[in-house]
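Listed next as structure tokens is one chain, alone, in the form predicted on its own.
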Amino acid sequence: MLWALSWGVQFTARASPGSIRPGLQITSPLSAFDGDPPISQSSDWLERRVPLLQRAFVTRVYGVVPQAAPRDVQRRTIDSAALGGTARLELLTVSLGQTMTDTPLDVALLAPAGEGPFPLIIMSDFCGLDSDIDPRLPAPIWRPERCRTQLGRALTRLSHGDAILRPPLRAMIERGYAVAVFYAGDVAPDDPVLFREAQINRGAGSAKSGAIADWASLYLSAFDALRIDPRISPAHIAFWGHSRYGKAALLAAALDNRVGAVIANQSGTFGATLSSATRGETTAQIVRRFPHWFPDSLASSVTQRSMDGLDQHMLLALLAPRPVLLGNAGLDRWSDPAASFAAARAASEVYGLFGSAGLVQPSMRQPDLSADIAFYVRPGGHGVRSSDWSTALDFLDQHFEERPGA
């Protein structure tokens, strides 16, 4: 397969986490921005700067984020004794807001046996609920090429890690977490042609939105559908996303401060990585390769955006003071761990307004999972391994330790 060969060539070209070029100046998220004076206290940040930055990221980077509130949620029990009797598997069919689409969002919910309330991890999978979670769940209308055959899936696991397609569900349940999984391709396919034709784009206008914004809205739709479940602890809901869905998870949480924590695994350019400093994938490269991820206006505004000082450390700053874990890999220079680490360090200024140090670890390779911003670099390349999930659960254990039902 051409995609596998292409990825292999790209992988061998990646060397190490690298470093930030000397003398780089990163605009403080607390300095004056778009006519708003400098910020010195948390109330000013929340009342003045947060809405200003949210608007800036929507209008200058990601495009219109469709209305996320579900109109209706239907539930169906798939297995009351799933995973050897340790969990209950349900299918939620979420009717999305009127400005979005008539296509419902299917969400698979696995909750530990018992009453709860349980902390919850919300994530998007890559190939479909039937193949990644349980064969009794609905099959998607569209799948990426790598997901259509057993060989493609096997090569994906070989190249991108043992947990890239199927998350370690039993481990999450045993640690006391509920997990909700949706397949974003049901509503917003990761395909440049099919995405522009999808119903979700008809309300806002396809030129004004991008797939990352639409995927972010799906995270928020799942969040609103699940937070009212009495088995779920609404204050302990985390978004998890890898690569493109890491970008979407960060954006969704930046737009809604009710989200309890974010885990963004190798989210890269337009995720947690500084666009102005990266030695990996450039903004021009990502827009050219994935034009449907962004509104049409982004291609012409990249230079102006950089001049304005709007970069990804400000997206991370919008998450303050909530816990954030940024996962990285030593051979994934395309996502540029060094530029992501610099963004996390810069965002920590805002965490300081809330009495938190933010990122406290002295280097990329010395993670402190107790900090409100934590960062790690594991061996290997771009993908998801079981070790990534072990680190994520360890991180959530520390920050959700006061959760009900623990």
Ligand code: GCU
Given for the second form:
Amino acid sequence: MLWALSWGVQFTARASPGSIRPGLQITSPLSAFDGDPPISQSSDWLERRVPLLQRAFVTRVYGVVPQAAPRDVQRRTIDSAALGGTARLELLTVSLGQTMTDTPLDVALLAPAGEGPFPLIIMSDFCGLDSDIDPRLPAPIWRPERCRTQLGRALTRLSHGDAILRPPLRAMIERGYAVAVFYAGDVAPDDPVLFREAQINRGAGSAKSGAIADWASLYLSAFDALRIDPRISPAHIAFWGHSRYGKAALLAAALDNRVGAVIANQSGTFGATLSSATRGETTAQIVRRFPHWFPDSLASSVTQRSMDGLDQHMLLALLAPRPVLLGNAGLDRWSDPAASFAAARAASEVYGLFGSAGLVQPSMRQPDLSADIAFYVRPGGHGVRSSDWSTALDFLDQHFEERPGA
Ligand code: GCU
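Output the structure of the form predicted in complex with the ligand; the preceding block shows the form predicted on its own.
What follows is the whole complex; the chain from before opens it.
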């Protein structure tokens, strides 16, 4: 009985990522766009097309991304022999500047013992640094409902995977990575009412920005605070984000080419998934359910279906030629792995300008982690499992292998 159930689940997991509508035309990211003629050289891509597309994503999709450069960074050692003496745990209090917000961004940094320089993974967490990373770290002012009780947290782990709240810190440290985790909820709460009231929105005008843009700017603030740390190798900093934070991580790296690599797990609509092809969450659905993630103007563009030729493969193309890993789950039809695979394929044309093949795997089920764009589908549903992290670390090992000290 049990085996039949388990077989059924595995079978559905394998069968379900689906395919995109046959015959769907995907505009090449190199073809003419907004009056800019077709691109055939990397220099034209970098000089002309990158700024044009960056502006298009800000004005047509995500809204104003606040200025990220930190005003000041205070450091405090929480434990010089954390994780059984293998790591050092520090708290960075990052002042974002009054035009952005008085509320500082708390970032927990775990670095392997030793001098480095270490590659670094920057990520956001869902419930707060005290509960997700270490109880000695500060508790947030606000957390989402499901994070407030032990039961809520346990149910979240059950429904969304063993690593949804806590990344496997020890494994990361053992494999030589430093990890920086920030909690976005105090600065830009994931709540429609609190978000609109948050100080970070007053500068831009809350109608003109959205939570994804703000979270993207927090990734970049953490990046700026950490890239000058002598223990960190600045060319080997990766952004990691799951789902809504995967969307933010992709946007942040698309806006700043100093970011070394991106791992976006099940980032879905307005992440790595083509809006024009998805059979999962539509653009109208996401804007209706999560209005605070986007500027007000997006609601009318999606109902009029007028994204003016802009789609998410162009966001992935902005990452070229940097390494990108797209994690997917077979049962997660909502984020539509097939429409994300199609985006990765279309973005690869731009990687070609830089002498990289981009995505080389022949199908969603045959990942090639050595390629600059890699894609995998694991069994099961939406969430983060330890296995997602081992794939992510395997991917980074291959792309950061020439790093100092490796
Ligand atoms: C919802 C939303 C998705 C998002 C996801 C998440 O399901 O519709 O777009 O990616 O939440 O962040 O977990």
